[in-house]
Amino acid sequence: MTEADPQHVQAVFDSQLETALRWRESTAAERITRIRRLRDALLARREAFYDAFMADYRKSPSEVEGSELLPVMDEMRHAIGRLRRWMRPRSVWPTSTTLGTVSAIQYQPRGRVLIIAPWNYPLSLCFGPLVSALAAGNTVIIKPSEMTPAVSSLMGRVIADVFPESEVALFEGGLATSQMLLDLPFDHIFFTGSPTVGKIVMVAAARHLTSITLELGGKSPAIVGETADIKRAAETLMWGKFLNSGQTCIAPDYVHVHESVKDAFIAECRKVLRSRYGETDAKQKLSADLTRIVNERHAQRIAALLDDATSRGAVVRSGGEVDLAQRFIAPTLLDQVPQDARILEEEIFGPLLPILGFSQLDTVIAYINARPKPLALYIWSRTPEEIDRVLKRTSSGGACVNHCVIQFAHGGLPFGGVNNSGIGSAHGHFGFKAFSHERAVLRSSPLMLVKLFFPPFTESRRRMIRRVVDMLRLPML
């Protein structure tokens, strides 16, 4: 693996300073033009991306369209259509103590930003934040994953077609390149990856007091209640879990199913898997719609989780086949998983789904709350009180009711984690704000009440100040 040249990286970083200062005054029209040029260059290489994803981990063109291109195109459309509104200063009414002033919040570019993207959705999770950074008026350096070399190389060519390196640059490489970039005093870092690496990024950012957005992961729980539409739950869960072969940060990591419907749910899931990927293990292995695991090391890790679970008594209800040479692991449903199995402690990030029976919802809520806050939470139920109970008593980055994963595609919602699953939000207006500094601007007038607080403090002035303080006990109008 070839690492980026340190002198070249430093030269590009230095060259982006002048651009970043100039782009503070960039107009909405100029920023929209950059996004449109990026969009056109991306679509011009559409077929090439099909080939690159097939080379890296046999991802089908349909899945490339739906899970990689579609989110980026929607992000672009959203930004182009709303950017002028987002950039407009927002007026703020004066408070009781600032009467006579005029205030507003202005949105400034943060400056030079770094985007570190992961391998599981290398295009979507690289170009999505890039659109937000450009909309906010920033220069950008991108570090894609070395685990998807074909896609990363192609993204680099797209970037080079559209931007000079003094505006946007992409550096391939591995750990050394990442460390090199993290040593630079960026104005903002946007990282998508695991909580473990997120902590490393946070430490690096702290050295320069750089602001950060961390899109992490964790074990996202799913709940199928007693009143759930079992067919709908199976159809949506089997899609959200096995999309990209389970290599999705918001994929359901395990599912609690009410004991009264568990057998029916498993039967429906088996039916869905057979209809989508093939009636037998052999046919599923030949399915063009099952993405492969990104590399053999990750396949071995997932296979080890499966072996550990079954050795401790877990029962395979569907799937279970492993072919490390082909990086293939069948969509697998696991029942009767013991609590000491590693699969219930580690993030799976693969096509294995533990199914846990329950009889009392409070037990499930306690189970979820005893673990780090997840990036997503899913519940299938037709009982509003049950849904409300779960949403109020748990915490997660986002949540879906009677569906899963689809919340990522809603550009009007903030996408992000909480604590262990992330810091900050992305997408749409929230992505624009992540890459912007919200600057408070107050304009004074001769009638400012604050003059009351200027010395010298006579007795009469002291009484007036006291009256003002006492007035603050009154409710706001």
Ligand code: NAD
The other form holds:
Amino acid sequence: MTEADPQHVQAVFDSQLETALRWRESTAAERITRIRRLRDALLARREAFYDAFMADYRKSPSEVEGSELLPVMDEMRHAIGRLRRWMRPRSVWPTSTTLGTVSAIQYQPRGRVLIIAPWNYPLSLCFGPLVSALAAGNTVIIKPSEMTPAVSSLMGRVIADVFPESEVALFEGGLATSQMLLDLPFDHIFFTGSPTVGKIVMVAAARHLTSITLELGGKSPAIVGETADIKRAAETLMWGKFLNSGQTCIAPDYVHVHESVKDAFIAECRKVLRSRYGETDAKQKLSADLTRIVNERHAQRIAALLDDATSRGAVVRSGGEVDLAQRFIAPTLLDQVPQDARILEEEIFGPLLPILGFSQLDTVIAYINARPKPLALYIWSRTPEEIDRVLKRTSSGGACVNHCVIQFAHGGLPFGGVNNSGIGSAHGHFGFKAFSHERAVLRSSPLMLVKLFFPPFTESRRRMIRRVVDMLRLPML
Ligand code: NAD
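Now show me the form predicted together with the named molecule, since the one above was the form predicted on its own.
Full complex below, order starting with the chain above.
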């Protein structure tokens, strides 16, 4: 793998300063034009993206459309339609101590921003934040993942079609390129990836007090309650788990199923898998709709999790086949997984689903609360009190009831984690705000009370100040 040339990186970073200062005054119309040009260049290479995804990890064109192009197009549409409103300064009423002033929040571009992206949705996780960064008026440097080289290089060509490097640049490369970029004093870093690397990014950002958005991962739990619609739960959970072969940050990592419905749930899941990917294991292996594991190292990592679980007594209820040469791992359902299995410790990020039985919801809630806060949490149930109890007593970046993963697709919702699963949020208005500085602007007037607080503090002035402070005990209107 070739790393970026440090001198070139520095020259591009320097050249973006002048643009960033100029773009502070950019209008909504100018930013929208940039996003439209990006959209047109992306669509002009639509078929080339099919080929690139096929080359990198045999992702089907329909999945490329549904999970890569669709979120980016939606982000673009949202920004184009709403940007004028987002950019408008937001007026803020004076408070009792600032009576006589006029205040507003002004949305300023942060300046020069860095986007570092992972490999699992390489297009969507580079171009989605790019749209938000452009909407907010920033210059951008992107470092895509080295693990999907065909898609990364094609994205570089799309960007070069639309932008000079002094506006937006993409540098391919691995660790060295990433570190080189992290050494620079960007105004904001938007990182998507693992919690481990997220911590490295946070330390690097601290050196320049650069603000950050961290979109991380972790183990997202799912719960199927006693009253759940089992057919619906199986249909939706099998989709969310095996989309992109489980290489999805918000995929249900493992599922707690009420003991009374567990066997029925597993039977329904097996039925769904057979109808979607093929009646037999051999046919499933030939399915064009199952994305491959991104590389052999990851395939080995997932295979080792499977081996470890079965060697400790887990039972394979569907799938289980591993072909490392083809980077194929069958969609696999695992029952009776012992608590000490590694698969219950680390993020699986592959097509293995541990199914854990439960009889008391409180034990599930305690299990989730004993672990780092996840990026997503899912519950299937027809009992509103049960849903409410889970939502109130747990924490996660986002949550979805009676479905999974689709919360990502709602441009009006913030997308992000909490603590170990991330800091800050993306998408739509939240993405725009992540890449903007909310600047408080107060315009004074001669009527202002502030003169009262100027020395010298005579006795009468001291009494007046005390009275003003005391007035703050009164409830707000
Ligand atoms: P990763 O953290 O290994 O890599 C992400 C990016 O960081 C890549 O561009 C990589 O080149 C770079 N990088 C790797 N090591 C680095 C280091 N030491 N210093 C600086 N940069 C470094 O993640 P990944 O394997 O590409 O992706 C999988 C992870 O990402 C999973 O944990 C998944 O849950 C998470 N993820 C989160 C989201 C989200 O939106 N929250 C989306 C997709 C993936």
